[in-house]
Structures are given as structure tokens and as C-alpha cells.
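Presented as C-alpha cells, the chain that follows is alone, the form predicted on its own.
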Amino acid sequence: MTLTRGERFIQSLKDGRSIWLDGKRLDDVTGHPAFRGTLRTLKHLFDTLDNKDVREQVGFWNPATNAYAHSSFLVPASKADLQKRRVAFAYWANETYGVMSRLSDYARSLVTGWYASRHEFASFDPHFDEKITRYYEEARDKDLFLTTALLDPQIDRSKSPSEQQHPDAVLRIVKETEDGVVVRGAKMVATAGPYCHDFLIFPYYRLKENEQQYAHLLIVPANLPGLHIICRESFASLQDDNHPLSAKYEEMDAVLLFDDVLVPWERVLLKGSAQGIWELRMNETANALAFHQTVVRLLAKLEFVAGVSFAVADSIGASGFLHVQEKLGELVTQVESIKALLLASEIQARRNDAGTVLPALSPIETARNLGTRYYPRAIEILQQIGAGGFMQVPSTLGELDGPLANLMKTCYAGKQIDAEHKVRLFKLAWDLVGSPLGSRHELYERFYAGDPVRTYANQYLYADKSELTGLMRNFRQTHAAREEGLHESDNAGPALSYTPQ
């Protein structure tokens, strides 16, 4: 029997990689039930490119393999090829409904980027070309889930990773053999960590230069002996009807810690230059290609905590109130603004030196920056609106059949929405904005990011503020000119009189 794409997927992690929860190693992910229902959702997703009524949409047809591939693996050469990821993006967004931020397209858009721009690192190492290239078709063509842990433990942040009091606590190349590189220390936060194939590892931040140990690109596969991916407190529900987000989307973040890992040579794409490092880290066609995919996700969440927010308004019949409507406007305002950057950044795309079509950076940074800002208060206003309506919500659904059972449907029912109806959409709104898996989405979207405020003043340094000051020194050559005209008139003599007739 042929196993379906969303199958094979399934299968393919039962290759023995170590994964801890809850002081437990696990033996098999797919059968745990803190990773079922979102192994399900992938599942699904993964099988879209199979289904001919939405392949076209989700991917682009792979001669290598005679079938589809995810757009996320698509070069743009045009702006229709941006286009097309970014439907791609959408769909599966839109089937988790933005809950889902890291389903692997960001991570393979990184390495398509990285793929697109190979030649520009060939000074820090004449083999990336090849090992890029040959790894790209390999994701591409075996469909690889992949994630990225770029960040360093938070042990002592004032120090940078070779000031640590520990010289294992950051991870760091301690040997190079024949075979590979061997890496100690730990990374983190790698999101969908324990159902990915591999993880990407680079700093996030700019090494100084004597830290080249630290310095590396490697593209570890999850099941590596000493790999031990520590996950934090499972959010999954096993009560659909309770949490329907966190019973589906349950994405998982962990910390990986390294003991003397041997990473194969063809998976070490760069080490050892500082320099190199952040080139890639700032590379700019990674970064347009895998930011775009960021907003086209945020754009799918805002604009489900907008709906949700609708619909309970109108349950309980606020929505004719004019400061509800004041609250609702706004988050159709963040919604409008940030579809408005999204087609901005692909209607002021351009094509590089290399033939890449690429989306505008200054757009989509700006679409991130404000994302920080506009989903904490998208959720602010969805509990403003539901308000004490949230603590009203029965245990279960089931208790609407119970003993009570009229009383009940009676007292909770809304304008126009019968009880069940109602209560259902509460529990969804709750798990927005009060559950764990909740309070793990607003802690995301504040900082998935980077910094907040580095990444705001990031703007401001790298903004080309040519335009900007020009008005200034426009304003004061054209005020001055004007004073000197003025005091040439005042010197000139009597004005001619004239009296009306």
C-alpha cells in the first residue's frame, strides 16, 4: 500500500532521536499524546501537495521527483513566482489559522535564499556553493521539515558567549575530525524542534572576531547520537471541544543540548569567520525571502483574532456599542495595514544581481515591528470584549445536555446564537486569550522577532533617511530665500498705493 505524503512524513520520525518531556525520554513522538494533534495537522498539510484541487496552490512542480514540491523551495525569477509563495504561505497559515508560526516554510525559505545567493560566500568557503546546492535539492526532493535554534541559553546576558562562566553552556566547536566537527553546548528556541528533520544552527547576533569557535552554519539532522532535544510543558488538550487550538496546534518549543556531537562535514556550510557568520545571518535575500513568509502568517493570526472578536461582540450583542466599534475598528485598521505592507513589499520588489525577484525589506520590516505591538493588543481588545463573559463559560459542553439542561441553554445563550453555539465560541475565544497555549502565542509575537527595541532602532539605522532630511534642508533653503526676497522688498523703496474704484 502506497503511504500518503502527510504518512510518510509520520513515519519518517521513528528514527530514534532523543526527545524529553517531562523528565521522560520518549520513544516514539508519534504515538505521545502531547504531539498527536499536531502531528495530524501536518499531516494534512503535508498531504495538500498530493491533492490535486490545492497542489497549485501550495507548491510548484518538481522535475526532479515528478511531483510537487513546497513553494518555499520556489527562486523567485519574477514577481508572479513571489506571488505564488506567498499563496502557498497563506494556505497553510490559513488552515491553522495563523496558530502554527513555524510549519518549515520560514527555515526552507532561508535555505532557498541561501541557495539563490551561494556564490557570495564562496570567499569564506569554496565548498558552500556545493554543499547548499546539494542540501537544497535534498530538502526540496525528501519534503524536510526543517526549524531553526539560533539563540544562546539565558545564563549571564551581559557577557558575550565566550565570557560565559561555563565554556560548554554556548554551543562551540571543541573538535574537528575527519568526519565532521564535533559541537558541545546548547541552542534554543527551536520551535516544531521534536517533529523536524533538521535544525539550523548559526548565531543569532554578531561574534566578535576571536570567538570563531562559536562561529559556525550547521544544518543538524534531529536524530544525531548526543542530540537531546528538551522540550518545555506540553499545552496540548486532549478535549477538542474545551481548547480547539491547543487540541491542533501545539507547535512545541524546545532547548537542544549537545553532548559531543559529530556533525557530518557536508552539513558544516560555515565555520570559523565571525565575519562570514553574520553575512549570512544578514544575507539579504535569506532574510526577504524567509521575513515575507513571517508577515503572510501574521497577516492569517490578526486576522482570525479579528473574526473571533467580531463574532463574540455580536453573540452578546455589544457591537452596536460605539466603543466596542472603536475597538473593533482597530483591529481591522492593524489587519488592513499590515496586507497593505505585505502588497507593498511585493509591488516594490526587485530583481538582484543573480536574477532572484525579491520582496522590499523596508515593508516587512516594518510589518514585523508593528506585529509586536498590534497582537498583544489584538488579544487586549478580545478580552476587553468578552470581559467577564469569559468566567461564565460552563466545565464541558456535555454539562448543556445534563441535569440542567434547560436553565442552561437558556442562561447562556446569546443574541440570536443558541447556548452551544456560544459557549463554543467562548472556549476558542479563551484559548486565545487566557490559556497556556494562549499566553505562549502573545510571549511569542512580542519577541519571535528579535529584541523589540533593537529591531525598532535596527529600522531607524539601516532606513535611508536621505528623503527624510532632504524636506528639512528643503524647508530651510526655500525659508531662507523667501526671508532674503522679503528684506530685498522692504529696501526697495514705497510700495505703489491703489484704492479700489
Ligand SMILES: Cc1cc2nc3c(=O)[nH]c(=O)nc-3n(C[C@H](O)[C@H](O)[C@H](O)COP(=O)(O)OP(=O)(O)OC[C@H]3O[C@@H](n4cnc5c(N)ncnc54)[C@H](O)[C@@H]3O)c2cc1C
Second form
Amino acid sequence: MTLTRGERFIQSLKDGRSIWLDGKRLDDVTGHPAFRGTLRTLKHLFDTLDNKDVREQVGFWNPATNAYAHSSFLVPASKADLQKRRVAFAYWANETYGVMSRLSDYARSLVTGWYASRHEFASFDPHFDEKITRYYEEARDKDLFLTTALLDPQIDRSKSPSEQQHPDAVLRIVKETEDGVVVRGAKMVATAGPYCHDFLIFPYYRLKENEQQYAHLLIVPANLPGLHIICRESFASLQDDNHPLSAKYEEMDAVLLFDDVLVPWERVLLKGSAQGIWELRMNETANALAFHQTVVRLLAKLEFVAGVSFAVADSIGASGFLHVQEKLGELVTQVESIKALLLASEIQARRNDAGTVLPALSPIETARNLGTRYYPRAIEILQQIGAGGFMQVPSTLGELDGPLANLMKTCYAGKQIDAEHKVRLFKLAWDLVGSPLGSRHELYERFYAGDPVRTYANQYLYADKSELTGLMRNFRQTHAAREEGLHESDNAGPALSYTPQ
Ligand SMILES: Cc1cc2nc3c(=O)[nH]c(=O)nc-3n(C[C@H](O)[C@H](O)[C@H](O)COP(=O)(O)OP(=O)(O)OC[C@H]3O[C@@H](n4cnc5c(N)ncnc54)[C@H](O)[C@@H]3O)c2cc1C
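Same protein, different condition: the form predicted on its own was shown, now please give the form predicted in complex with the ligand.
Starting with the chain above, the whole complex follows.
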């Protein structure tokens, strides 16, 4: 029997990986209730590449496999290719209402970007070119699901990796063998860790020159012996009616513990150069392609929250109040602003020396920074509108048909909406504003792109400031010239008289 692409994905996760949840090692992630709903969603998304009505939207024809590959692997050679990538990101994002953010298209785009700019890293490792080419093709042709784990564990942020009290805390290379490097230590946070195929591991912050043992790009298979994937508490719900988002879209976050893991040489793409790793981290091709995806996904989520907020306001007859309209208008401005920045990034796209067409980074960075403030504000607005209504819901929908049905259906109804639909709406909204999943999402949007304090500061530090400071210089010069002109005319004779009207 031929398996669908989604079924193959699910089967591939039964590979002996070491996943820990609630203090126990899971034998099989695919059968566990904490992952069931999410994996069902992922299976559906994988299957879109085989669906003849959809595959042209999410993928491109890949002659190597005689099948479609996901467009996150498309190296854009034109603006049309860039738009094709956006359409694919938007399709998966809209299928999950922007709630699932690590569908692998971000990490796959990093790989695509490194592959497209592989010649830039030859001076740091002469094998980079062949290794990334092989990996890119493997990931593309086998539909590998990837995620990133970039941060060191949060132990003492006032110290760099080499200054941490315990040398084994932060992931580092402890030994080299004929077969590869042996690594020890931890990385966080790997969203989707328990059900990904490979982890992209590299340091997020710039390292000091003497910190070479932490300077590496590793692509680590999830089932390597000695690698333990430690899950946080699950926020998955088995009650679709009560928690419609938590039941389908819970993306597990994990910490990776490396207990002397042997990473084979073909998966050690760079090592031993703090400068090389920093150039990889700041690589424009990879960042532009991957960050582009994050903005598409953010837009889908802001649109969803706006839509839910409009419905909540209507359902309680609040959308006629001026201050509610002002808040709903703010949600519209959020959506329109992100949409405009996304389009701006594509309109200003340019071809680099390698022939890759990249979206402009400045509008993308702006959208990502705005997202860290827009999303928490959107959630706050939804709370302000729904107010106590979030508590005017029975614990289960079934109660509306219970012994108190008549009374409850009367009291739980809204303005032109019956009790069942209103309760369903408020349960959905609660999954955004109040459930564990909802809280995790607010945290995610604040931080997934990095510490917002430093990402905003970076936007200032890396901005081309010449145009703006030029304006100020122009002003001073023009002003000085005018002053001079005035003084000259003072000397030339009496000023023209001016009579107020
Ligand atoms: C839900 C969620 C999912 C995530 N998923 C992923 C993922 O899939 N892959 C991945 O790689 N990462 C992921 N991340 C991690 C994310 O990249 C980090 O949270 C983010 O970079 C901030 O780092 P931190 O959490 O270690 O915070 P810290 O850097 O520890 O910051 C904590 C506080 O200290 C301050 N601070 C710390 N150091 C400094 C400093 N040097 N200067 C000024 N202020 C400082 C910060 O401003 C902040 O207020 C995820 C995070 C979350 C919350």
C-alpha cells in the first residue's frame, strides 16, 4: 500500500528518538495524546503537496523526485518566485490561522539561503559548498521537517558561554573523531522539537574569538544516540469544542540535552570560527528568505485575531460604541501595516551577485519588530472587548442541552447569535487570550524573533541613517544660508515693509 506524504511523515517519527514528557521517556511520539491533534494537522499540511488542486500553491515541480517540493526550498530567481514562496507560506499559515508558526518553512528557508549563498563560506570551510548542497537536496527531496535551536540555556545571562560556571551547560564540541564531533551541553528553545527530523544548531549571539568550541553550524538528526528532547508541560487539549486551537495547533517547545552526541562530519557544516559563524548568522540571503516567511505567518495570525475580535464585539452588541470601534480600527491598522510592509519588501526586492532575488530586509525587520508589540496589544484589545463574557461560558458545550437547557440557551445567547454559536466563539477567543496555549502565544510573539529590546536597538544600529541625518544637515545649511541672506539684505537697505491684514 502506498502511503501518502503525510502518512510517511508520521511513520518517519518512529525512529527511536528520546523524548521526555512528564518525567517519562515516550516510546512513540505519534501515539501520544499530547501530540495527536498537532500531528494530524501536520499530516494534512504534508498531504497538500500531493493534492492536485493545491500543490501548485504550496510547491514547485522537482525533477529529482518527479514530484512537488515545498516552495520554502525554491531559490528565488525572480520576483515571481518570491511571490510563489509567499503564496506557499500563506497557504500553510492560513490553514492553521497563523497559530502554528514552526511548520518548518522558516528553518527550511535558512537552509535554502545557505545553499544559495554557499560560495560565501568557502574561506571558512572548503567543504561547506558540497555539504550544504547535499543536505539541501536531501531535505528538499525527502520533505525533511526542520527546526532551529539557537539559544544557550538561560543560566546566567551576565556571562558569555565560556564564562558559565559549569563548562558542560552550554553546547560545545568536546572531542573530534574520525566519524565526527562529539558535543555536550544544552540548547533551547526548539519549538516542534519532538516531531522534527533535524535541528539546525548554531549560536544566536556573536562569540568571542577564544570561544571556538561553541562556534559551529550543526544539522543534528533528532534520533542521534545521547540526544534527549525535553518537553515543557503540554498545552494540548483533547476537547476540540472547549479548546479548538489547543486541540489542533499545540506546537511543543523543548530543550535539547546533548549527552556526548556524535554528530557525523557530513552534518558539521562549519566549526571553529567565531567570525565564520557570525557571518552565517548575519547572512543576508538566509535571513531575508526566512524572515519573509515569519511576516507572512504574522499577518495570518493578526488577521485571525482581528476577525475573532470583530465577531466578539458584534456578538455582544458592542461594535456600535465609539471606543470599541477605535480599538477594532487599531486591529485593522495592524493588519494593513504588516501587509504593506510585506508588499514593500517584495516591491523593493533585488537580485544579489549570486542571482538570488531577495526581499528587502528593512521592511521585514520593521514588521517583525512591530509584531512583538502588535500581537500582545491585539490580545489586550480582544480581552477589553470580551471582558467578563469570557467567564459567561459553561464548562462544556453539552450543558446547553442539559437539564437547564431552556434557561441557559436564553441567558447565554448574544445579539443576533444563539447560545451555542456564542459559546463556541467565546471558547475560541479564550484559547487566544486566556488558555495556556494563548499565554504561550503571547510570549512567543514577544520573543520568537529574539529579545525585542535588542532587535529594536539593532534596527537603529544597522539602519542606513545617512538620509535622515542628511535632512538635518540640509535644514541647518538652508537655515544658515537664509540667515546670511537676511543679514545681507539688512545691510543692503531697509527691509520690505509688511502690513498685517
Ligand atoms: C514560545 C517560544 C518559542 C521559541 N522557539 C524557538 C525556536 O524554535 N528556536 C529557537 O532557536 N529559539 C526559540 N525561542 C527562543 C527565542 O529566540 C528567545 O526567547 C529570544 O531570543 C530571547 O532569548 P531568551 O529567551 O534567552 O531571553 P534572555 O536573553 O535570557 O532575556 C531575558 C531578559 O534579560 C534581558 N537581557 C538578557 N541579556 C541581555 C543583554 N545582554 N543585554 C540586554 N538585556 C538582556 C532581556 O532583555 C530580557 O528582558 C523561543 C522562545 C519562545 C518564548
